[in-house]
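First, one chain by itself in structure tokens, the form predicted alone.
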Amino acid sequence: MIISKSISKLIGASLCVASLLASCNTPTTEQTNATVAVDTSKIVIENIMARRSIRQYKPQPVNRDTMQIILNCGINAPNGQNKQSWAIRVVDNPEFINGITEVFKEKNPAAKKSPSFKNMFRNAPTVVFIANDTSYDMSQIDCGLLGENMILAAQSMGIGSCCLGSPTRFMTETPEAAEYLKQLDIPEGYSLLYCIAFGYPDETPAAKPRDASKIKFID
């Protein structure tokens, strides 16, 4: 009977220790949240660091459901006083893209000589045009943040992108391109600022070096 009581006490003590060890090894809600936060930040940082400007695309267009997700990410960018001082036009119509490209080639004959040249938007099948509200002096900043959200969202889904300024400059400064500019239906008081090419990458460019010396902490 004495032995039996001793064994019972020993078993009871062992169960208590096991219970304590189990509670120590089971992550708390705070620990779980912290782990998730670390994993999420790692994914976000890797996505940013992996992004490259793509200048060659496969011919298949990005479907509109996917583009809508990218655009929704764009319009959720931070912007001054929530003015949302942008106008966004999405073009995935080959007739538009090829038509304005023909105008571009007439004005820039050298473009015809490149066998890889298909259109003036780095051969992308989808182009997002972004116009800014000229009455708001911070609108260009807002439009830049909008674009960054979109290209990072696209990157996370395996879609390449490239921010372009020369095509929009050509469209706004070339009289022969006026028909295509009109089709974009940019609101009065807004100015076509830049565009972003979107598509599935047909190249894997290496990262270009960045100059960290331009960063300075002020004490």
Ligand SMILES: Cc1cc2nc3c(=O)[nH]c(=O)nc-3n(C[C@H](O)[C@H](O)[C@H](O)COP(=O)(O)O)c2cc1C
The other form holds:
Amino acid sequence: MIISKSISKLIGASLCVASLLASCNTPTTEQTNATVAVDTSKIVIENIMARRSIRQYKPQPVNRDTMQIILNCGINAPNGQNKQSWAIRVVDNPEFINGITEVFKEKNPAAKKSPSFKNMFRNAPTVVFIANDTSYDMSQIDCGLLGENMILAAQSMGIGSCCLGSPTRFMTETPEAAEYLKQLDIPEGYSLLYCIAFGYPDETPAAKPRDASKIKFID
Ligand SMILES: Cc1cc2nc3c(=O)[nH]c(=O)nc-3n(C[C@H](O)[C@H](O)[C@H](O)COP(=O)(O)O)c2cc1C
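Let me have the form predicted together with the named molecule next, following on from the form predicted alone.
Let's see the whole complex now, leading with the same chain.
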């Protein structure tokens, strides 16, 4: 009885506050849209500015459902004539990652000496390989935009990444790596361009400086 009285008092008070808010302070649709826009842009800009290249990761690969969200963000990037001139291969199989890393270590004995070295993809457990259409002159731009969409989507979900050029250069230029390149099943007319390491971050690197003098407004 006491409880139900208190509840009815509480409901009464809440209704009073709600009707007061509704009558005195109802934002217009424009105000609501503006507030949402400011909040959204703040979140998006903070996400961009907080991103760092991550080179130390926790061992577990990124959950495949989460990777699927990241990949969907990637393929929704702007791209020339909507040709979607990319081929994307996702590898989270430790046998592949460790196997190609053994080939890498044979050719780069110094890599083994670093105590933090786990694999040639900056120690990441999940790697997305991206190949470009060699018959289309804008394809590398498409592939770059695809990658940045994935990197920022990952960042927003607490997943670290590192854009990587040297491992794919190694794979395309080293005959001993051919077996692994073949496993990626890159289509005819496409060429492995770069890869992106993904994983749960195990470091918090500082921001690298940027040179704002490279920007000029032309009047
Ligand atoms: C095309 C490209 C290739 C890159 N290749 C490598 C690489 O092979 N190894 C590596 O550790 N980082 C690589 N990076 C990451 C850059 O070193 C990194 O983005 C840059 O130093 C700025 O640091 P930040 O990403 O933390 O802002 C590459 C980045 C890009 C865009």
